[in-house]
Number of protein chains: 2
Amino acid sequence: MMSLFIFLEIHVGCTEDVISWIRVPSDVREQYLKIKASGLKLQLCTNETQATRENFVRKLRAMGFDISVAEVTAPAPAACRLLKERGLRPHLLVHDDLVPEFAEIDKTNPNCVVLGDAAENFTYANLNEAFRLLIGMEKPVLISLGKGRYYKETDGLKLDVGAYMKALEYACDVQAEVVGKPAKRFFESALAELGVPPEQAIMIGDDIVNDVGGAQQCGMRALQVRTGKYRPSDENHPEVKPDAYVNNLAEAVDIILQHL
Amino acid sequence: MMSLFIFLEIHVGCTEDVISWIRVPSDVREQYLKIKASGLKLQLCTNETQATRENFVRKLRAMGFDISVAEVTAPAPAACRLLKERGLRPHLLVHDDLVPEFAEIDKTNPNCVVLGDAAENFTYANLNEAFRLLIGMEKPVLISLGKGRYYKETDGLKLDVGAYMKALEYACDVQAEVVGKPAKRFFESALAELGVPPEQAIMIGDDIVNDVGGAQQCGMRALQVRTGKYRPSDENHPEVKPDAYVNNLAEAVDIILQHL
């Protein structure tokens, strides 16, 4: 049996520490168990930046997923690798719960700004502080953990990190470096960490650009599920064409298992 | 003598209600008096959106300017005209001190968002509220009182309204309508209100794009002063070429008076 990695888009929604839903794809746990039973390897890919991977995994375990931190790919660890590679010391404008991911990173005398979905930390004062640091740099470096426009929580829609990224980009006349999906480096660093060549990995996701486009850019195959964020108009996307469409996650897993 | 209107860029900085400076151009009051004495008409043009014109004029009067509200052109009154013309009912995300400018505007059941330099009102909650209203509209209408990137106050640089405009534009996939300088309609509505044809008006300002470019777009002549925001690189601007450069406001006024 070839060693096949399945990369799965996942998002855990929660409100007031009560886990309320897994958004995409549906019936994730059942399919997760089926993949595990088949001997295939699975990696969960999330753009979640409101919590550490530890926290994310803790929630999933509470929901019956027998999963470890190493099986989750998320933007913050990818950002840490980039910071270390380039000797960057970040000023963090992120959610309080994400800060521990940067515990081992030198944050003194910052020479870049790392922006995540800071939620309640997106205050006027905090945004001005991040802006002043950036505009004061000879060559401003803005690293964004994602570029989402907005997301839904139980109490309504919220502006996502991408909106604040655009605000700082405009004010500083700088282009942010995005480390979350669909950035090529997000998938590349996950593959490198796992030691898997891209041709042995398949991405399954509902987002035509972030999941499918991002994975294909680094040589992976990618399936789009017709659930969650999927819209029929995705099938006429001018730039991204999935390797296949599947009606749901169960169908994706069946097809993959049949082809082994 | 021909009836000549001089449009003058002006910005009053203040901190904790203490008027601290007039930024651009220097020696405004002396030149202001000289213009008045010559019989020319003067209109002050500001992108100020943190205070009503009444407030702005009160500060100027305290500084020795014998000026009335009608002699000030500012974005909020221009926005009110636009709202009335198009039957728009705004949700306001502006500075508390600007709200009275919209006193006569129907704000029930909003069908657009008006964005100003809201300063401390740029909270996470207020931005989400404005965003939700916009994204819930069949065709979102975002009206911005300016598109400045940032400005300086005594306690440091602050993000200006343009940065927050970009955040909402990106999140809602919409293009804002800007009513402050350099918008053509800013100058047009001032000319219309005064009943002055553009060829009888001259703009004097320090900002190559906002002052000079905006005024020229609606047929006015425009002088750039080599003070304030002026940078030598402005003289190689790819799109805007002033009708003349002057070293300062005094020189501009001298030249104009000589040519009468």
Given for the second form:
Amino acid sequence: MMSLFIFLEIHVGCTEDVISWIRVPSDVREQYLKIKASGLKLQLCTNETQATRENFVRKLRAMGFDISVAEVTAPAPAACRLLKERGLRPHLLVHDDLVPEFAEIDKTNPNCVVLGDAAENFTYANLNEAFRLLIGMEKPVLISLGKGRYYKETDGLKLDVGAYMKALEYACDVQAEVVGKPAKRFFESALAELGVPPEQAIMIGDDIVNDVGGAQQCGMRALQVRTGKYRPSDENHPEVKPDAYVNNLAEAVDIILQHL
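Please supply the corresponding structure for the form predicted on its own (the preceding block corresponds to the form predicted together with another copy of the chain).
Lone chain follows.
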């Protein structure tokens, strides 16, 4: 049976009292249930780094999504695995709500910097502290939980972690290791969690580079939806060409189900 990856551009960086699901299209839950009912395997792939995976899932459940933590692939758990494998001790420049994800990681005497979507924590002082740590290392290690340029909120577009990653790369003359989308390792991890080969998986996303390009480099097929971060100029991208464009998630799901 074909397996389906679905990317939801969901922002969960909100307070405990006010859950603002400002980036979830109204038909997402309906399409999610349709996929589940079809018998297709489903994995949610997100670059969300403003909440732990457990918090992310808890808030999805509050919206009526019957989903488990194992059905979500996110950058922070992947980063933790990498840190443990290589004996790295991070200095964290991440969102406050993401810090608990690194609770079991030794952070004394840092020998690397981990960068996420820190939002209001992206101050000059915090960036300069990360810069000083990196520039003082003999072999600086910068790990980024993504490389997105921007994301969309109700009040407009906002700079994403990739912009700050590039600043530190330039200042420290270092190449960041990206563990979120579009890193090949991220998609390989998601495939492993589903237990399927890439040729049996389809990625649905709105980001031409992070979603479509990242999935295709692993041998997956990828559809780009003309919503969210999509821009008309994406259709003239010099390197990444989706297997198909769809106007919304409902159209993508219908196409896939028709070809089963």
